[in-house]
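A single chain, nothing else alongside it, follows as structure tokens in the form predicted alone.
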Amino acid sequence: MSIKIAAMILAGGKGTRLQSLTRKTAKPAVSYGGKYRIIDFPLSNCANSGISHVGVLTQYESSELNTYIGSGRNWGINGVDALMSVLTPKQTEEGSSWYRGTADAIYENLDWLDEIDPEYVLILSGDHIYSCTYNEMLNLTEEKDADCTISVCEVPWEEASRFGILETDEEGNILAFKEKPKQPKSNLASMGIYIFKYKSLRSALVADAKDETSDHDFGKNIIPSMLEGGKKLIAYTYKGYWKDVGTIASLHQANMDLLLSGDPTINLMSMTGGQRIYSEDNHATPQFIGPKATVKDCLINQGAKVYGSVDHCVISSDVIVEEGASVANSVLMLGARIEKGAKVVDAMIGPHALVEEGEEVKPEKGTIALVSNKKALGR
């Protein structure tokens, strides 16, 4: 077997900054936008790009995520000429261990890639929100005969130290790369999206695996070593919506960006054709808006029942907002219940969580409140 390009999605991180939302759930399986999981976005982007061979590398609390991905049918990446594989750490003759870093995760699955024998490998993160196709990036890689292309975007200077930062020449050739520099010389940030020539990537991974001092990380080790070795690395500038939802605040903001008063560059309701985001259909009942309900600027998924007041909210399936309850600027995940008289402002209410009768949920100044420990009855 030999194909043009295969994708490898890194989906094994703990996501500890999402607190209780990821205590028993892998970060890419976290709910987003009322009906989606975060992993839906890179998988849909691959499907929309015509990429038919995808490996998803899972690790931390992976059971729910593995089940959700299944055969890849939701994204059309299954069948005779397609392959979706969930790749977990495995026991070998040398023993077994967790993936030691992003690069080691790919290295440990070189046998899967060797079997497919792609000309190029696309490396993605499983926990970013964005909608695009990768065809233009691949075309640039071929046109420039690059060993690696890194998708980049400009970030505010005050945030640059949080990212891998690149310096490029006028033609887009990468001259320098520094992971999370204290004093960045550029605000051109890596998005963690890479296209490699497979032969170049394989060689770099094999060499890195032998280096006992390495962190086995793409940003810290693989990219710098390829630059030092004289490989051709180029930048592809991405101009659309992209969000790293690594914190409660960023996940909340990414949901708010979907609403009419949010960021106009991402609108899931208008995505058609090549930009559609695919997800699991949970076959819930139709949504119901009660006779005394007040609804303003909300996304409300099927199965939700709203009897109270909701303003500027993203509401998932099977949520219940009882009469007399009010919710504003909040995200209500699958099966959450807000009882009568409760007031919720600037909050994330986790899956099947309960806000009790008369309870008031609001954050400390400058933060987002999180409720996910109390379970709604019957859930």
Contents of the next structure:
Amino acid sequence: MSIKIAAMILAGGKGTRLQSLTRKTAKPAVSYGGKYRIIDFPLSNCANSGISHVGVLTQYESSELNTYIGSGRNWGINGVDALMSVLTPKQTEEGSSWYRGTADAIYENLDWLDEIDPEYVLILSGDHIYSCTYNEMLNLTEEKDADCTISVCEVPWEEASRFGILETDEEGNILAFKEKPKQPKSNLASMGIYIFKYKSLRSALVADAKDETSDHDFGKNIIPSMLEGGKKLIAYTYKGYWKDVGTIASLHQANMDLLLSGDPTINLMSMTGGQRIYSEDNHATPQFIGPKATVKDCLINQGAKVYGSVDHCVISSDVIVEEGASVANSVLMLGARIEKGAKVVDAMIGPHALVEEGEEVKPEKGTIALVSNKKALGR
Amino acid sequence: MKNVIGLINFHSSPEISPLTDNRPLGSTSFLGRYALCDFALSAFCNAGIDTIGLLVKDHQRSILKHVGSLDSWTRNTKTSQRIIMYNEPGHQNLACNTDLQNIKENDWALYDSNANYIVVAPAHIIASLDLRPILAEHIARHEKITVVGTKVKDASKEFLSENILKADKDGCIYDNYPNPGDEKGPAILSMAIYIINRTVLADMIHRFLPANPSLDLRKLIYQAAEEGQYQCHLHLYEGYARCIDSFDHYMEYSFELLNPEIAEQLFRPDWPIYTKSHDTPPALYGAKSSVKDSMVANGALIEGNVEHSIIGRNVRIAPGANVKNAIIFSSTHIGENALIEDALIDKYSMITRSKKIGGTKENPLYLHQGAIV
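Given the form predicted alone, corresponding form predicted together with its partner chain:
Below: every chain and molecule of the assembly, starting with the one above.
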């Protein structure tokens, strides 16, 4: 049976600006929303799109991420004929090297794609937060017989120079692509989501690999060279919530977006049926809210125990907020512990971090504090 | 453990009307997240027992919906065996729809197996019980039948559906009879967990069942001992154990686990309780909600007030609603300004705006599945 589409998820990035959260964890494996890791979103989107051949390209601090992905069971990508592969840099006859860029990462794994021989290849980022299926985008690609479709969203004009910007004609054909243009001619930003005809992708990657001056990057090299070569590239306009979280502040904000008071365009409760986001189940007990607790405007995962006061927070499994502690506008990650009398405002409390009795965490106004001391382990 | 078969016995659970009108007690929701049979299934999984049979009496749809292919309680999905055991002829003759007839009907467990021991555990008793030392004791003492019992403070109030056991100093059971409910004071009650040598069970079924087709496992063990055929050994379990034998006890034991000191006896860090994953998002609390002294399952959306309650998966509690001393099963919606007190609201129900319903502490209200009030 021929395979319509295979997905390749780029998950090798370091995410330096997430500071200590990514010191030992790849950015796609960073926890989010009390229950999830960021990569649950693209993986669930693949599952919900009926894509059953998925390769995840990992590199930086990959063991935790590789372990998490495992056989793909968490997302149901382990059924009949399904294939979930973690693809790390490897040694070959030609030698060995790290992935030199996004395009090189795919190039190094053409053997994996050749084996599947799909009609189309979907390229995704492992660190974007959004919920959708890719079926409409694939239909458009087939309908227009495009070599490549790039998913775009409209960004505010004043921010357009931070993105890869596409210029299109009225029919959505891409005329030009510019990485971070000083004077943008459009506000359609590339989301780093591509569907390629596999044959076209393959020849572009092979040509790029031979070019020693290339950065081997999709945005900088592959897309411009395909445009130059006269290939048909089209834009697919995405409407809905989409976030590329790069900093502690933006990760904090993306968490707060999930609250009832947050961004109405992302609502986990409305993602039911074939729109659910799947994740690992951690066998935790139900969450417990103590007799003296106050809980306002929060998202709380199973296994958390709240005895103190929490307001405008996202709270993971195995978190304990002791009596008399108060936490506001903060994210408490897996196993964090806030001892009695502690006060936490505007913070990200990392996995297994401890805020000790009576301690105060309060950053300068307008910033987000990060606590990641792992001291709650074994308490 | 390769030489052990674990059987979850849905036959031995009592009927608790109206809670079990459409489902067996074993697949009834507990604490918003579990089904009662999760505790026995987790005990098998944690003990490394990987040949598991479910002795299904009736309502198999409800059980299958929860357990699926039992993957959630299985360490290795290839090397393990998981079998749903169903007694087809028992449905022509309900008097014979017993655990023993079910085992006889599915006699692979008796004859087509290399296992030396069969462990039977009921689906309605809640405990975090480690079977490994009990099995080790059974083997070391060369016992043929071991019954696990627990000490209760007052036999007239607890384990009303189970047997009172009396044993001598050596742990040899010399008396074994259904709890009459009027014997006040401490006693040892059967947890309906049996470890039986496979060949012994086959022999007992062969010997006693033809003459008495409605015999069940509990009576068989009693009878075998009575007639001097097989001696039974008592293993006394000392940890937390509760038997769901009535609607009132279902309510009482649910609420008692809101006390963290009691909950810690059941939910131990080294003893995970596994259950089916529903991939529901974390629970959402509104800006004006007030929640105290409660357990809340994932997928719940609470904008009202909740006190001393257990809130199930995908429950919605609208702004201004008050829920107190109540258990709300999954996917129920409580409308704006509604008031629910001292009640159990079953699944998929809808309490409309400003409705007030409830019972009393002594006599809580039960609202059936899918009710619209």
